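The chain below stands alone and is given in structure tokens; this is the form predicted alone.
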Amino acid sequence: MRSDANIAGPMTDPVPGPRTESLGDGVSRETPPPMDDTPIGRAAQLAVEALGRAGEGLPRPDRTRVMVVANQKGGVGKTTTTVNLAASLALHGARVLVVDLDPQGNASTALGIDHHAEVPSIYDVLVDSRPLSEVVQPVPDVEGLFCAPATIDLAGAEIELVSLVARESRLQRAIQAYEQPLDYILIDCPPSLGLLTVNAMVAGAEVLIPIQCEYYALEGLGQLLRNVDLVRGHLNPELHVSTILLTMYDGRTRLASQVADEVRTHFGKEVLRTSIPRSVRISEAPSYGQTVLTYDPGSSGSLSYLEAAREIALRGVGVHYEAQPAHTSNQNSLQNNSEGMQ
């Protein structure tokens, strides 16, 4: 993590140093500001508490958990969720790898990883069978966090994979051959259900679906669940939806509560208790090549992702994932409910 004085982003005191208070007759006394009575002080205290909780550590899974962050809808917070959950887990003491499967490379950008066209990337792993260890880079801000970046070359990978042998399982084989110990692998998928997303689903055991608390939240989700069922039935019997995370939650609106209730009704225990609020800090962080955890540790977004990561970690302790019942009973009603909310 950065040791810069400005670790909390732009929230710094414009007048550094102690304040003075006049006692008359030319005598002054230095008085420190009451930390809990100022916005800066409260933010600093939250940051200390958040980082203190992160440093506590959590039980490590008994085997590497490979989680596929997927939703074919764009703008639901897939990349934001991937990088911030990964950073949160790493701050809790886990060793985490982010695999950026989105040709836009936004996860690589948010983690401060160079991903211009000449950089060895996940494209080389999928198309040219390059070892994953040759493309993985450490994330500079967070110890224990690594990234396999995406470059613009990945945009053509869907077409190039069509003619290759075992096209659906190339990422799986690369991960299995990776020898460095890892607690978590989070795969950031593109907003589509093509071969890149299928490769992720074949490689992973768990699917994490971010769902935004807005109109059309459930639209198209039935198709994603059907694809999960197809991959489980034909290519990866361990695959199942383990986690649903509500994002962009605005507690001031009735719509957010309505969407949250609908999602919890359909998915029950898979939905995390923690939801991610709408946050300017979360949106700002990638432009600085950071996650919100390092950009503003005391923000509501940072605290929410730390708690979500804690939930995910505690849910997975001692659990060996097996084939789960399909969600087919929910798929028809999902579409009906999404139409009713429009």
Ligand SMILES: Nc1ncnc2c1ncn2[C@@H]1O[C@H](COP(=O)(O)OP(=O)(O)OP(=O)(O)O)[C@@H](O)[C@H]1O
Given for the second form:
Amino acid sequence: MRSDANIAGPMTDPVPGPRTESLGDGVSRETPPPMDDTPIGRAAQLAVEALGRAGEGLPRPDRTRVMVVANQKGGVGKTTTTVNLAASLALHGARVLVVDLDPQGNASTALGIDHHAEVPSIYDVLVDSRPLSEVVQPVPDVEGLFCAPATIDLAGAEIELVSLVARESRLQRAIQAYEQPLDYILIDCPPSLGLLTVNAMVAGAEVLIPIQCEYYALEGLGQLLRNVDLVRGHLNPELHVSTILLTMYDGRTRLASQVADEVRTHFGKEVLRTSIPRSVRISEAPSYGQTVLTYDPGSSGSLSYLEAAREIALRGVGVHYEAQPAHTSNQNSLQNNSEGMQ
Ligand SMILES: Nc1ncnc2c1ncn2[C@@H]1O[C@H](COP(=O)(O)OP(=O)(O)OP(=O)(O)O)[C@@H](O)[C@H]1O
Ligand SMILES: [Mg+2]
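Since we've got the form predicted alone here, give me the form predicted together with the named molecule too.
Up next: the whole complex, starting with the chain shown before.
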């Protein structure tokens, strides 16, 4: 594994390690820490402190950074990245809004936000020009984190938007009219390049592309990049790919490091040095309506998203990012491997 493709780990175990539960069939699995012992938000805060930087905080951007999390390929980690990065940034002290722009509503679910059909949602904002402030909900357990949920109505929006005035810039207008102070807005896009994704690309300046470390990882990226160029040329001159994040990195396979090398050769400085390991804890968290930051704050998945958030925040103000020393990275990759084997 390339050392710079690894994530930085904590100097010490931040929270008591996960308990092991025997399933009686020779399989053992970690169980989440008991939720009623300590509030989960506090546990997550402990993980931030474990990184040794809680007091230090992170620099805030001088204006709201709107990041479009996009890749038309399905299942590459867009939603997982959106919600966990957003929670990480909020735990680092930022005010963050997640805009769920996917009719599947996965980001809303993962943040524990009610999004049944009657809930005011991003559909109302896009199609009925409802103010964003009327649909935004605070995320339970994570201070400073908010969500504009998606309901199933949004599935029809791609068609309904076609006949509306300024159909590509409706989200941009809604965001511009939103008066609450925010450091970051993260927009979770659907796995397509239709009008919903175009609305996101008109609303934001930065595109964040999660790339899954697997075969065919780069397939389809050309089309995504051409779309970014088209939107920049016609609708939003500020738009650029600012960040590429390698997801589901499995340090045990040569394929993962080959893909990581290829992506780094292709894109260079846009690729975050932090990559996200494949982790059972990350994939379990949404079914509890939680991010991995509150579900298992001390897990490698949680720490890697916190580290990725730190890298993004430092890059945003032009501060050089330094990964943690190699020995802690190694410790972390061992942890990744043992998690991956469950
Ligand atoms: N680092 C990870 N380790 C393990 N599982 C992961 C990781 N990241 C994402 N997953 C799992 O992979 C699946 C796809 O992730 P996710 O939903 O974030 O992708 P997506 O790009 O948003 O998908 P879609 O295109 O359908 O919106 C989910 O089941 C998620 O829990
Ligand atoms: Mg998704």
